[in-house]
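Shown here is one chain on its own, the form predicted on its own, set out as structure tokens.
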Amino acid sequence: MNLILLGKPGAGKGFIADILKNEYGFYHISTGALLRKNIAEGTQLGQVANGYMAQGELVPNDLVFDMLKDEIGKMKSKNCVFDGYPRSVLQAKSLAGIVNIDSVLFVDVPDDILIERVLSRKTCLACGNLSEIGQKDTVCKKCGGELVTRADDNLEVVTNRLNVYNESTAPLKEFYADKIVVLDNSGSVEQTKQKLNQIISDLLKKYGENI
């Protein structure tokens, strides 16, 4: 089965995609991730995509789609997950066309909490693993990396990447109406993780030996 995760910045997508990964054995999908990745080795497409993510814009979906092709082509299970695309009606039709998307797990938290939460978040400079909130070490528990404060890290841009999302991404809860299951991510972890432990359940129910 293949779900997307769906949220504004800093809602808990990457969390939640690790439980998905590390728990249920769902192959990650991460643009995010993948840009940083490439922005980190300078290639091309890094130097371009940088430019955009600086700023909290998003880059252009050309850009990301054909990098997204080579990542799909790598599934070594039937079960995947796709977190920080698609952002845009565009780029969901687009994934349509290569990807039949099974359900749009929505995770759902007020915007004065994810301000604080992206504030306060640091990120590995090797893995690329993001800190537990609160966190004041200086070295990933992951990997024993290095924590920085990513550049795109500060109100000004968080406040736009908000903007940016109300505009062009959260009209993908529409598109994908009859797919969206909502995870309530304001609470603690342990909540968080009752809950979608349930919605997964329900999950398999529905799509029982497709799963």
The other form holds:
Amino acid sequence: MNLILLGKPGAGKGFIADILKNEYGFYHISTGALLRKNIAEGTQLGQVANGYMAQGELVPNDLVFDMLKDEIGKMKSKNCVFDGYPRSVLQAKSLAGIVNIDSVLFVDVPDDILIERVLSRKTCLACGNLSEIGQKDTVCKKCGGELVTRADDNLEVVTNRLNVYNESTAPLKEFYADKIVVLDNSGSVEQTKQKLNQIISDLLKKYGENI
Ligand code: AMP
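To test you: the structure above is the form predicted on its own. What is the structure of the form predicted in complex with adenosine monophosphate (AMP)?
Shown next: the complete complex, the earlier chain at its head.
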């Protein structure tokens, strides 16, 4: 089963993807994490992408799509979760040319909560793991790497990322209207996990694995 995670910046797509990866064995493809890895490694792609990401703008699709195709080539699991791609109808059409999408999970959180979450979260430099919101940890619980505030997790850039979402990404809800399942992530971690487990077991029953 191939799943897309859709949602505003800070809605918790990374958190949901982590559960799908660790508890259900999904192969997790996060274009944001792949781009940040390229920036950290100083690749040519990373250098170009950095300029767009620092402003909260989308990186041009031809670059992101090439990177995505490479990553899809490495896929070992029968279930895949796409996190951060597509971000526009153009990208959704590119993706449709190479994989079949079974379902789109829309991670729903009101704007005031998500801005607060983005501004208080930290990300591991080594493995990309997100720290628990509100914790003052400086070291990643998973790998011991350094936790930092993402360069684009500040009010000005987050505001632009929300504008970019509303303009370019929000139309995907209509594009995928027949595949959308809404997951409310405004409550506690446990509440979200319960809802997610129900949704995923229903979807796996319906679509099974891509064999
Ligand atoms: P994320 O980690 O998904 O929040 O993405 C962080 C940033 O990476 C975004 O604000 C964009 O600048 C860039 N990015 C990630 N995914 C894409 C994509 N599919 N298309 C264009 N830019 C992207």
